[in-house]
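Only one chain is given next, in structure tokens, and it is the form predicted alone.
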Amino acid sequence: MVNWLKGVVVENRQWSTGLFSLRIDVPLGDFRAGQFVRVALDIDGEQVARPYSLVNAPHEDFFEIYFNIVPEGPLSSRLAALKAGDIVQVAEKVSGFLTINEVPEVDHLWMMATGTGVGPFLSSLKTEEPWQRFKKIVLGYSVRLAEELSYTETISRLLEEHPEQMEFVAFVTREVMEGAFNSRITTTIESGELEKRVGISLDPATSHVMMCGNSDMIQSVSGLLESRGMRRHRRREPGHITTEKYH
């Protein structure tokens, strides 16, 4: 039996066409960066809920979703509809295990993302567990258009705080922006591109993957480097991979 609790919306932010943030208050007990919960609306005398990553670290003192309107779906138009002051139902219960504390110890951590997916990274980043464990940290951020690059301030300011520890890259695949990939995540491991532009290698002595976003991108990715000898991480099975599990 899933416990709702009753979240005010604070602020809606519209970043491009279809993309949206919004912050709640709601009070939510701990959890760690990178976990997701329940977000749900009653529409037409039914209630509907879909999981959402929290953007937010664990000490902001707000909680944040980052999510894009699906084309004929319930909830995400109008959750895109709401404003400062309206009501939202959150699962008292926070999951997941797209955390820092779930892989193992390595030198380099990379995090691969397409559209929203960026959102539990940089819960993640703005914690001081990674820069604590990892040598290096590469977050890849792959969108279709420029202007969907969201949360670049934050990126920023993350690059300016560990200029020797991360390496950020941007993907941009239906045009070209400079300084970014114009071509997927995929293309740049295959072509070595990729671990050019960082000075480092995927390699599963060193690295852990960690993936978030499109499937089709995580099957993709998840193959080629299983062709390098990497595995999915399991807590009883260590491994080099690791992905969440939102259902």
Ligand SMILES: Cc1cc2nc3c(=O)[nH]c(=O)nc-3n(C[C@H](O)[C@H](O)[C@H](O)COP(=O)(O)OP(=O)(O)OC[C@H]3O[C@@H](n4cnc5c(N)ncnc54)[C@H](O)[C@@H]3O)c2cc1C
Second form
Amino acid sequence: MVNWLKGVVVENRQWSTGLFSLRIDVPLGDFRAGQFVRVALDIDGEQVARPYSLVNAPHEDFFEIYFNIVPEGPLSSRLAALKAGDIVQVAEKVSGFLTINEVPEVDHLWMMATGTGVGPFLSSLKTEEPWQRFKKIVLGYSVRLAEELSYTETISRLLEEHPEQMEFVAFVTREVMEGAFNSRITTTIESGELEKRVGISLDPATSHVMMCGNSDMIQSVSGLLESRGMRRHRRREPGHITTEKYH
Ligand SMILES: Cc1cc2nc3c(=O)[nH]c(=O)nc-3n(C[C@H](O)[C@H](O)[C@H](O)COP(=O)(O)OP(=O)(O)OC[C@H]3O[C@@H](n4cnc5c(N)ncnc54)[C@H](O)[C@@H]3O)c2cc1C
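And the form predicted together with this ligand, for comparison with the form predicted alone?
Full assembly next; the chain just shown is listed first.
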């Protein structure tokens, strides 16, 4: 039985065409950075609920979700239309294993996101734990257009705070942006350009790769990593790849 909490929208921020974040005031309990909640609205008399990662870190005094409008989907466009003061339902239970405590002891953590999949990684990177545990953290963020790169202020702040430890790599696939790869994550792994750029290798002895977002990216990158001797991480059988597929 799901216990639904009443959430009040505090802010609806539009980042670019079709990309939004909602700050919600809701009495949620403890959670781990990287986890997700179920958010729901009543639509035509029926409750429609979907999972959304929390972008905020546990120590921050707000709850935030970041999402894109899926034109054919029932919930995302309605969430995007909410205004401050509107009510959303938020499930009390927070779930998910895309969390730092699930990552085995390694030197290098790679966080590879497509689109809104960057959210749970930002939640984790805003906490102390990853910076205490890993020598190097690579955040890879792939979008189609440069305007879709959101949370750039947060990313810049993290880079300033952790200049030696953090590498940020943007992938903008449909246009050229200075400093970003104009190709997919897979292409830059196959060509060796990604490892060259960040100065470390995707080696199973030293690396763990977390991926979030589009299942095509996750599947194709996983295939490349598996050919290098990496395997899916399970608690009972530790591996090198942790994923969360949004769609
Ligand atoms: C564990 C988990 C966490 C998630 N966290 C987030 C999040 O933080 N931010 C976020 O934007 N989405 C997230 N999603 C996806 C989200 O739950 C919804 O599916 C999405 O917002 C669309 O909702 P909808 O009701 O409008 O359409 P749906 O009925 O859910 O989906 C309609 C169709 O669109 C596809 N689809 C779903 N999401 C996307 C997308 N983002 N882009 C393109 N196609 C999509 C679905 O596969 C389906 O074919 C998450 C999904 C899971 C499983």
